[in-house]
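Starting off, we have a lone chain in the form predicted on its own, written out as structure tokens.
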Amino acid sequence: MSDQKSRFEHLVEAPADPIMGLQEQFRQDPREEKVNLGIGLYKDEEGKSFLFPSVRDALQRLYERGYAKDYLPIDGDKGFIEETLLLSFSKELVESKPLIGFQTPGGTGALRIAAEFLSSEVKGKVYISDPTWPNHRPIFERAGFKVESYPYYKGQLLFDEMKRALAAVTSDDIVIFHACCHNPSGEDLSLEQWQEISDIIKACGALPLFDMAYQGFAEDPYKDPQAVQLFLREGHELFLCSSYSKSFGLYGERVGLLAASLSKPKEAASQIRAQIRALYSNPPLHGAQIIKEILQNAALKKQWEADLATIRKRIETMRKSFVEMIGKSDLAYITDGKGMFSFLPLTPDQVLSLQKEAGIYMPKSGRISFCSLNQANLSYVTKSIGRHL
């Protein structure tokens, strides 16, 4: 070898993404009795990864008719992209607003090409909810945003200071709100405080981008959108980035949409695709032919609603059986929240305690998944997280 300093002299270990990398920790914890609660991962009463049956049923449909491997277009899948957006936002809005939709490797390829899009096109800020998806920050920095926050929950909602503080952003900043199931929190706003919200956006001319990563894990797949919709109803230009590997359950198969309505839509979808082509290229095939052959057939699609409406039921019944077994008044909050996630009241000291004593593995904000709970484990957690509260 040369005997010239290497160029990459420089570098450090970044740290371990706080969710990812907990999962390495319990991934090499011997103890039988270990939980993971940080994983935004849904398993069934038995603790296995679930299969929707629609899913299932549509893949048999696929491997018997059969289908080439192909390359997909830029933009993704033609019928893909026509049911996801339908879904989104109903035949009504598709009709009659200016949407384009993009098929992207994820619900976090579609916040990185928006990005990567949006920043060349909007010079102010990025706000993100405090506290937000861990990722959200990351993604908007490396895109070349100042990202700052707005307050948004700490132990309730706090409506009163969003407002206050979304009323003071610009016409040149952008504001990512979650379209449902708040993560972390899972405190969602209601209609009539979208409504407020929508209003006070409009007022001050900022850009909304809402990001759906758990479309039918709240009420169900078509109310869930609900301010997405109120959004694209009263005027706003706006930006939707969906995940569908809580929705249908395909996790690795990194299938997303990308959707925008904005005053040119040929324009920006030219910029856009541009985008993905230097990126990418172009998305995965098999995640969205799943989802297409389940929302173009009726009996699947059925089935897909039910296996939402299963999972629905299961998070409702561990968060209400978690709370009644823990035994204290002041998380009754739990019991009302939506989706996966809730706070816990845990220092990073407590959350640290229970990983090194019972091996039950957590982030150091206290955020627990509701999904990882099943009858075999719910005393042994709620008695171990019980002494340290």
Ligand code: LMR
Given for the second form:
Amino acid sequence: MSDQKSRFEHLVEAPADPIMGLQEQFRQDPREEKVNLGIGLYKDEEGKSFLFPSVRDALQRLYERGYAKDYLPIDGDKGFIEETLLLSFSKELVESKPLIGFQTPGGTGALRIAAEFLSSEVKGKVYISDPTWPNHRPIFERAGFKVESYPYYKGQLLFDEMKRALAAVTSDDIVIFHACCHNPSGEDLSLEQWQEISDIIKACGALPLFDMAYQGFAEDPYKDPQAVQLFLREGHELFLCSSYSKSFGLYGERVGLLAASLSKPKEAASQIRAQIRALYSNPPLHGAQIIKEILQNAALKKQWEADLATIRKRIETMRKSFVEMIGKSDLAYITDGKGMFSFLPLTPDQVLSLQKEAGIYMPKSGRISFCSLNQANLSYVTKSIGRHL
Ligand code: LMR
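The form predicted together with (2S)-2-hydroxybutanedioic acid is what I need now, so please give it after the form predicted on its own.
Following is the full complex, with the preceding chain placed first.
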């Protein structure tokens, strides 16, 4: 090293990510009884990672057939994009709307590409729900947006407050919605409530962007995109960022979809393509091949629907058993929660002592994932948490 002062002298450590950072801390915890309720990662009844039987069969078929490991086009695999657009929007809408689609590295990749593209097209702010997935804010801030929030949930759904806040948003702004299984609250809007929100957004002229990371975890994969489809039918220009991490159990394969319905689809697609080329060139191959194989094969698709039903059933059972074993009537809302998460009424200090004393991990917000519970750890978890409630 020369004696010249390093240009990096000023660097300070960035805070650990509230979800991924916790996962690292959990991995290093030597206690056998530890439980990570922090991350949205589905585990089976044995506490093991779950390889969907549909994915296993698709892998087998791909392995036997073999496929070239060439680069995908910048947009991604054509068959994958066609199938996932159908899965998100239905045949009727795909045939009648000017939709464009890109295969992306996970839902985060879709959100970041959307943010990069929109940062040069949209002048206003980005509105996120309060609370929301902690990565929404940094994704849009790092793309240059000012990010503000609208009320969504505090012990209960704040629908009136949400409507009032959204009515004040301008046509220069973007509003981010969770398509289903709101993360972190587990509280979704009804179709009637979505209709009201669609009317408000139409009146103020903001651009809606849906984040759909849990398709198939609320009702089923065909009903879960009902809000996005409603907005599209109502004639909004919109963006959809989908993650297939949870819906196919392909977390580490990084598969997502960026879709949009907007005027000038050809021009928009060419601009997004240029963004992608400059960011990661083209998306990863393997996960998309698995999903395409499943969606293009009737028997595999049926199996996939059954795999999702198995997951929903297990989450439902865990939600019910958790509430029963804790035995507190004010936690009844958990039973009806949608998707992996709900909040527990715990303070950050209580969250920290659960981590220290019992090796039970969750973010400071008190959000827990019911996918990490099973018959073997339920009693330990509910006893430990129950002491703080
Ligand atoms: C979560 O919210 O736990 C998941 O979506 C994982 C992640 O990327 O944060």
